[in-house]
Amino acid sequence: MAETTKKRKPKPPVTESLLTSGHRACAGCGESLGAKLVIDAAGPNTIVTTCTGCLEVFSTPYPESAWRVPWIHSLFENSSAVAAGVEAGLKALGKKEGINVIAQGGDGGTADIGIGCLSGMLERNHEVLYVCYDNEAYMNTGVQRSGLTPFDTHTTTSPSGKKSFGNQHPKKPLLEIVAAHNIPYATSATVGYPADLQLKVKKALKEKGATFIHLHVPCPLGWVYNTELTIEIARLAVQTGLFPLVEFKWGKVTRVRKITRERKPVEEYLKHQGRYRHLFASEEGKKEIKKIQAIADANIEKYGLV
């Protein structure tokens, strides 16, 4: 007897990542994966402003690129006013229907560096979805501290040590800082949480007028863990009420993701990271981490998280 073959389900096809393979991130990366999500998320028909930083560096070095997408790089200061002009020559031309303008900076390039450009092109409300990816540190150039660089957290310009546990100013409220430029959309986001990041972008990218989300990397490098956890740790900030998500729509809070059935205390987000090491090494220490139960305390009660 002839031998009845089955037909196969044909297979769907391979869609490539609009950023691709190859470049040159450490293992773990949170940017990276972060810069993945938010330009798949986006699409082909996307142009990209990146200004100098870990970003930059690990995915364009000359003369290769990672990106997928026409990218343009930036100084440290001026993504934003880079990518409005994109965008108002888009619209002079005739062409902006139908493409994205996408301006990306870490932590020190938007909150401390660039925040004026960004500033000007929230003001003039440009049609530009701005992404802030926060790895809390200058980490390409030696882990220096930065304005998103959190209370008690050692880097090479706020070392702990005898006369103190690490950096002794409160972590910038950017995304506050950018919701009062009544914008039409705001919100903050994180890689531990993939679907709602991309989400967010295809949110944002809908608007007409300027869009911005602060998102949330981790570094393996400069939080110092292992490179397996960046998930997890990802995660953690949010569930301890350390970084929460939300969303400003003109200005007022539309949206929070509730953390009542995951909230956990600080110490599971800290004792992972060698930034936070000096805190569980004493006393004195030890009611350090009381006073970031309490930043976190604040953030849940400000945003209803539970």
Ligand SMILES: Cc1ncc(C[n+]2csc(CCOP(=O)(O)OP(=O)(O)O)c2C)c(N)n1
Second form
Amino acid sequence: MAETTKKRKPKPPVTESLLTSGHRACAGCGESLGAKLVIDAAGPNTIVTTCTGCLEVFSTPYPESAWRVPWIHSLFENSSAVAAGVEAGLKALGKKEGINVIAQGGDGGTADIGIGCLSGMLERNHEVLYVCYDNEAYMNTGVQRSGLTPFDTHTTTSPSGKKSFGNQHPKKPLLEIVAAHNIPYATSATVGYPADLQLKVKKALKEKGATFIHLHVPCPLGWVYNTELTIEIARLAVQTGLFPLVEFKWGKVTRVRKITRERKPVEEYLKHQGRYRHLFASEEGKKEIKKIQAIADANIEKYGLV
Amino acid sequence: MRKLIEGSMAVSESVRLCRPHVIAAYPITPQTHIVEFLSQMVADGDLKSEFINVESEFGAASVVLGASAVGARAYSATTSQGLLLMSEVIYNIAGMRLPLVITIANRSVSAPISIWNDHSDVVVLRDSGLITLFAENAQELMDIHPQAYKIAENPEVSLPVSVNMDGFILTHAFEPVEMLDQKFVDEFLPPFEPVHKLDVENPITMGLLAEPTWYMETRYKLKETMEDAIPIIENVAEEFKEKTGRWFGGLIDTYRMEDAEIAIVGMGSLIGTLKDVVDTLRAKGEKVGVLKIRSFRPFPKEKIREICSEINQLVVFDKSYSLGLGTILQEELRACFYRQKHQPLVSGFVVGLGGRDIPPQSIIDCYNETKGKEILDEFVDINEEAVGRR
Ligand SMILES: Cc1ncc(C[n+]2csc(CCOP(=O)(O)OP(=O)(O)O)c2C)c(N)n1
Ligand SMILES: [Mg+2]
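Here we have the form predicted on its own; I need the corresponding form predicted together with the named molecule.
Up next: the whole complex, starting with the chain shown before.
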């Protein structure tokens, strides 16, 4: 009997997260889940800078703060530069050893308005982990289009209508742009696979230079889906090839998450989300879905995901 | 020790002696020499700072913000377009009560693009919470930077301080300067002890969202702090004077104002010209002196009223203009006497925009023209034909 019983791993002690509950994120918010996973993987010896956006607004309405680590928000477009200053300051004071510096921002704060500061921080190779919480639109201001909003997505500034299927630009290749800075480590991750995400955070924080995580975080409000579907939708983005999980070291792809067995057509991902409802409403729309499938196929081909 | 050095060298040497931990700056004429000298000092091992070559002035201001937030002494320098690009961050630095020092090599603002001096850049930030001091010459630039840090880092203040110097006129001119030494500066300027800092031993949240229930209170505290900074600026200058014998003013400075009936007012390097003009006018029997505004923010209203209690007229020379309103320093001085018991006449002239030369004779002409009568908005020495002046 004794031999056949599987040895159970001891349960980890229940500790409070470094991003405490009780903040103001919406039910099912992928971004708050992501932030919690990131900071808990990083641990308490971490200083965090954050761009203006949902994450900042829901976690730090004065006089409340959900953060149990030192945390600073300055502006919409500068968390990377503020983090560079934090890192440089700590170094000059002889206090950097053993302290992680994490900069965070949404897709807008990172890939659009903040890309200049981000590029500077990466190019100078500051010892900073930058996490981009990609919910694929400016959610904090009411779901406007960003450079990371996918093709044919309905947002409030790229609405679908009689003459439009929504956003007509493909998602900006943020991870490749970042990796092209030839930094030690850059990867994509998703809240759909929390263990993978936390492993990547730890991996990144071991590096002595700039690192980056492009984190996919579904948004029930902006994507218009039922709140219990966040994890499922996050996984479907990976499984369809629309959000490939790829790791770069020094600008070169070193690992991908294969989707050989779990590969699904893009409809499986799109159909849950109100932001793609218009594509299912007409024959013309269905043709558009084929274009989105082509984007997924190209990703799969490019990174050898099957 | 006395040395013949460029104004920019006086600044960088003075900044070096303040031992900044982090310097972040982006090149822009006429500020460039300052950051070039500083980066050379770092390269030579004469200055132990993290020198961050940023991608923009916006980045520079954000880097020094982050450095100050962990308790590091931080420095930047810029001008004109660079300052405007920083402006969003400067408001933020002040709002978060992060002390640091920034030197502004004052230059006009585009369009048309002009690299030459006036004060149009810094006046844009007059409502931001940035303490704004103007230096008059290379010696004052040497002396003012330790004072600026001492004011900024005073726990009662904890705000950014800008040291303003006229582009080219001060940045690129060589003057004999009595050098400060490390021992003196170390004694005068103690290590930076931040009021709040990002520290894993004592985690705090900075830069929170303020709903309507709180925002106004934070602005009120800033208003109070600006008022509290008034005696502190004066005391720091007094302390510096006690220890060195040198005095360029605290909030203001005066020249031959003792029995004066008219005060000529200005800021920055123009003060030198105004002093010469006053000597000339005095020699002709005019009862006139110079009022130098050294602290533009906080604006020392009380001190100005006190100093002008016997003055009949202020003749103000502005190097900036608020389009749609008037000359800025003049408007502020005028407001300062509104409904006071003693209300001198106030005249305002615009001089030196975009680096236009300011000959002493032009100042004298303005003085003679306005003596006893109010003149406003007069653009001195403009090409009348070119503008088809009405
Ligand atoms: C300079 C500037 N421009 C615009 C804004 C308004 N703004 C605040 S947050 C935000 C959108 C944030 O979007 P994103 O970065 O994707 O973060 P999310 O809220 O989606 O997490 C915008 C447009 C601002 N605060 N500052
Ligand atoms: Mg977003």
